[in-house]
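A single chain comes next, written as structure tokens; it is the form predicted on its own.
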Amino acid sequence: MTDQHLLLGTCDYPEHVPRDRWETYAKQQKELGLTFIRIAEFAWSRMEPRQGEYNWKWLDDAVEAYHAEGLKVVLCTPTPTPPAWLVRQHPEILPYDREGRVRDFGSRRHYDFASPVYREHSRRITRAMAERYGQHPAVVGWQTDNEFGCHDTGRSFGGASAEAFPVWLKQKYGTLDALNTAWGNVFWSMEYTDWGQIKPPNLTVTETNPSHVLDFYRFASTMIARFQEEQIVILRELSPGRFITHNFMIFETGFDHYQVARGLDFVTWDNYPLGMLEFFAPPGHGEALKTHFARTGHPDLISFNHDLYRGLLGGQEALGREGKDTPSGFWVMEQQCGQVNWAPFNPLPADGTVQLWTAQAWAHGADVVSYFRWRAATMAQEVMHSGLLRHDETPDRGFHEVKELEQAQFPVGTVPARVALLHDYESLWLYDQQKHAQSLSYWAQTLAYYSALRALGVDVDVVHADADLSGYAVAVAPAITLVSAERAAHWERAVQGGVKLVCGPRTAFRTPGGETWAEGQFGPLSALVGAKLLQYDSLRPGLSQKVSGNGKEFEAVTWAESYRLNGAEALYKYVGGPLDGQSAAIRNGNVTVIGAHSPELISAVLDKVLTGAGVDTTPLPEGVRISRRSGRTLVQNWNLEAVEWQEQQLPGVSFQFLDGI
């Protein structure tokens, strides 16, 4: 395995372009390095212009081109994208928005998981393309569809979904005595005495019940779990010996990573880093943080979904390697290479940007990153989405960066992450239905622990917050609201174990059924911290509390929270305002727990908790991180200009492996 490094690929698009390019596009695709490419996603109505008529005469000639260059082909089941003569044979397979409208044909992603009639043609397609190339020695491996839960697609509020969703309760509670009682539904006067009496919960006057919503996603997210399974079956069938994988997003919160990822060989993800910064940049920076990561990304977003997605299944080492004539760990099927076109703002890339991802991504635990796209749209809604080649098909930016990559520098291996950061969609789905401070979500404070971490120079691997624990030093859980008696039981076995825990504001809020503990915040897990909820406080912007111990004071925006005391000790205390001399972080033996929203608070107990438990720690200028994998270190630089660090000067946007740290 010693001889494996990181493989690059591409997608393309043989049915965007003239037949007579198919052949140069190939030797060009192998001449830059490539090794993967993924086609067909989107071609369904080529494949099938007509109900039961199939064309498969260009798609077997496109296979045979890149077959002849000794290109691998990915296939991909062409379900996100259902053609016009099936929408208007059965309109019934289209999705409700939250606003009780028809998503109609026109786009992508307008389906209703639920809907059977789509799931029996879901089952043709798929069947049908893998009776066809399942065994074509060029075809390594599939996608199922693309991009579960893309433009708000995950959950449909009408149609199908909606007459399915009571069945699934009904399954689920038996009764509606028991499923009035799980819900509280005695408040507001919503007790339902008939299954056909509920709908999803949307359009309602005010607040819809956080029961009643946590109930609902997990529908929706098990309807997608179940559409891609039967997608499964028939390619485990047909298509032995191949891999099958999803390309996931960016912070996507639609359905349950963890529940739909089950029966894939490994997970892939669409990285597109300048998009992700305008949606998703950290509260409370404003624009200039948005503008000066502008031309490159921030480092912390796009590696926190490295870090996750490497650790979906349980991370690599689990899958096994051996045996296989392609990698098995986690890939980015569709890396960003030059401006995209769906962001508010879309820049160019900054010179070296597109190595520097891929270097990254690797040093994350990618085994292969994938291109999006081969040559540039000339046609429809991404004319503006750059490729690795031009509109014109001269080689873009993207493509000579590429091409300079020296892929044997990058070795498969393993990431040595000590510490973990646990991550609930559950915990996500409560969480944002009611944050009770605008500014705050479950995604920005997970990441302001993550970002910590980072900063602090550690690896990490994000895991699911009921997974193993023993083979780390430091657990992280920044925002698991939901915790079980189940989930409370297995963490206290962790930290006996010998796990330093550290928890964030509003841990154990809720119970699996969405509502409080009745004995208060913290539930089956007061024992172990060593302390209850006091009072919780919602601070807007430009109000501010501050904290101080240990010789330090601290700002806290936007959310802080105070405990009283049955075992811990206080590490910091509020100064001012009503939470005046009150506990802000509270320690009870290895469990630590912050209450109060500050970076550098949480920075400061973090760096603490790492040192104790033999993690060492190196502070980074901003901008400025390490990865280590396969025994290698690398340090990037994602700011424009040099940065002086430990007396070297680090070029703007760069990478370089550093020996000794």
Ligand code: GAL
The other form holds:
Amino acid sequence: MTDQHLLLGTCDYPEHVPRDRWETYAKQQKELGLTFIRIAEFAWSRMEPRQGEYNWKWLDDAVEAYHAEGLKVVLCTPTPTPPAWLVRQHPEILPYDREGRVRDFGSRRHYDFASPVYREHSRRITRAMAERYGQHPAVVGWQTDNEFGCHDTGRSFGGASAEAFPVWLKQKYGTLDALNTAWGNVFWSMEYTDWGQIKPPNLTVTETNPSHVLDFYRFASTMIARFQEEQIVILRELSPGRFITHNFMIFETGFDHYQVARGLDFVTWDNYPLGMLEFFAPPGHGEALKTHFARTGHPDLISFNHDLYRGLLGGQEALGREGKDTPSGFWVMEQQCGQVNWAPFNPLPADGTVQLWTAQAWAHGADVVSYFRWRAATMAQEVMHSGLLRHDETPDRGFHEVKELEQAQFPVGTVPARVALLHDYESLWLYDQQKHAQSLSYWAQTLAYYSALRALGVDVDVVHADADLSGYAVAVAPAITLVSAERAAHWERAVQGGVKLVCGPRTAFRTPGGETWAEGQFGPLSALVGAKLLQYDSLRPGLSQKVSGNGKEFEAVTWAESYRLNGAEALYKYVGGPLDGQSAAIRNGNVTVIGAHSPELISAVLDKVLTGAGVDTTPLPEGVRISRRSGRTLVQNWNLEAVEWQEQQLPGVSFQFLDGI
Ligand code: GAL
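Alt. form predicted together with beta-D-galactopyranose, vs. the form predicted on its own above:
Whole complex next, starting from this chain.
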């Protein structure tokens, strides 16, 4: 434990309100117990109304107003919103959607990361801001841009990206022969004879070649990383001693977050639990679950992202990158504090939820939670969105909950996870292109394992599939379908070092190029697993497959795959149907593979492996979760109703410390 504790902040928009409110707001923010104020990410048109004509007066005053109250300012580069004069003068900076249409000016994120013209303007405005504020005593750090990838803007399917893609491919492959072979272009006569023939993988008659798509996604991710890196270089030069971060999104898949996070001091992410629940719910539940958690959000959907972002900068050495070698603390840069405006339905949170979200964020490693936004916007696209203050400046429900929060009860420190859950965006991109079962996806499969772990009461680090696994008792690879020879060797070393490995279906099915391993699943992992894939079965709704073993029966839905054993033993077998008598879950020493999609089977197998590895499990009721940090154990009840658990009465929507569990 340390004497440092969780700190709070908010996202403020002085340019949205009259000048005479700024000092008042800063005073109120201070009184509320806030420490950090993030500003200016969308304010380019006010900073530079015409090219080269800068207007800093308003921003000087705003920064001074916060400074006068001792508040710390996080300044943002304003590149998510290039102003009209820039777009109309240089329409070539605009991005293209998958339908080949230009995405025009009039909202935000209307630029292509690969545009050399936009990159020049991005460097220019970053330099101008950093020269002005880089050493200001109130400015403690920087946020680059805002939510890369938001509104499906991680990739542009025309214009600058279309021009840069073949150039990137030529650098990667050298010759067209190499590219044609790597992509398997002989299939359907897709072989290229000139680099200029290659375009982004959209507008094709039917599905595009997954290897083509995989490389386009890698290319697009690299463009984002380079775009950001250019800003980082300038900020490091002109704003020494200040941190640089970026605010990532929930379940965003438009780029490799491990690649883009490189070079940041720490990671932040934006947590909107109620909005996301409408788009996403763990598999096997659906509408009933969305209704049950409509006013709190689902704890596992949120904590998965906390655990992911906590580990985003971890294991950098193992990845061959410079940086920290342990999972680091992170911030929630935008925390929902009322209702959002962008989901199909936008319920108010239940009483106590803003505090519960804050406590959970802390328990999963957040050092700062910053609420979005200070005052509800009275103009434009987001007027239906809550702030800490209502439109009329009176405190809204979130404000009261923040005011009552005792920050000192949340000491910052480490999360003691002994279980690593392996994650990799390239596996995600491959998996989701050829799901083979409509209701399944990389996230769905990954969350099935993650949720099972959390329902067993264990803490989990989400780490890159190539991260250093020493120190973990168990590593779970729910959906790592891309396994190279190097990755297989890395996992093998970890297993030899004593880590118990659990793999889900389709592990090691694909090569780094996106093809299947010619020797079949498990490719280079076959010896370690002691088995090979025999069959896979995609189950439509209504179809299921019985699984039995250890005197128990389970029902697999959506997916079932079976194995031919070569050293491994069968733990569970299929009963009936086309897979009758074949292995459904297998073990070879310290390696276990689960081939059937059944939440109960996954839970039973994980429980056994965890217990065998010396990790205590604590089965939890629905909606109850425990998370540990800094030697404290936070028990949360996410249900609206009270729950009786371990002779404790847990009130609805509440948290409490039950240290020692
Ligand atoms: C975030 C975004 C904010 C605001 C917010 C509304 O994704 O970064 O600028 O739009 O959503 O919920």
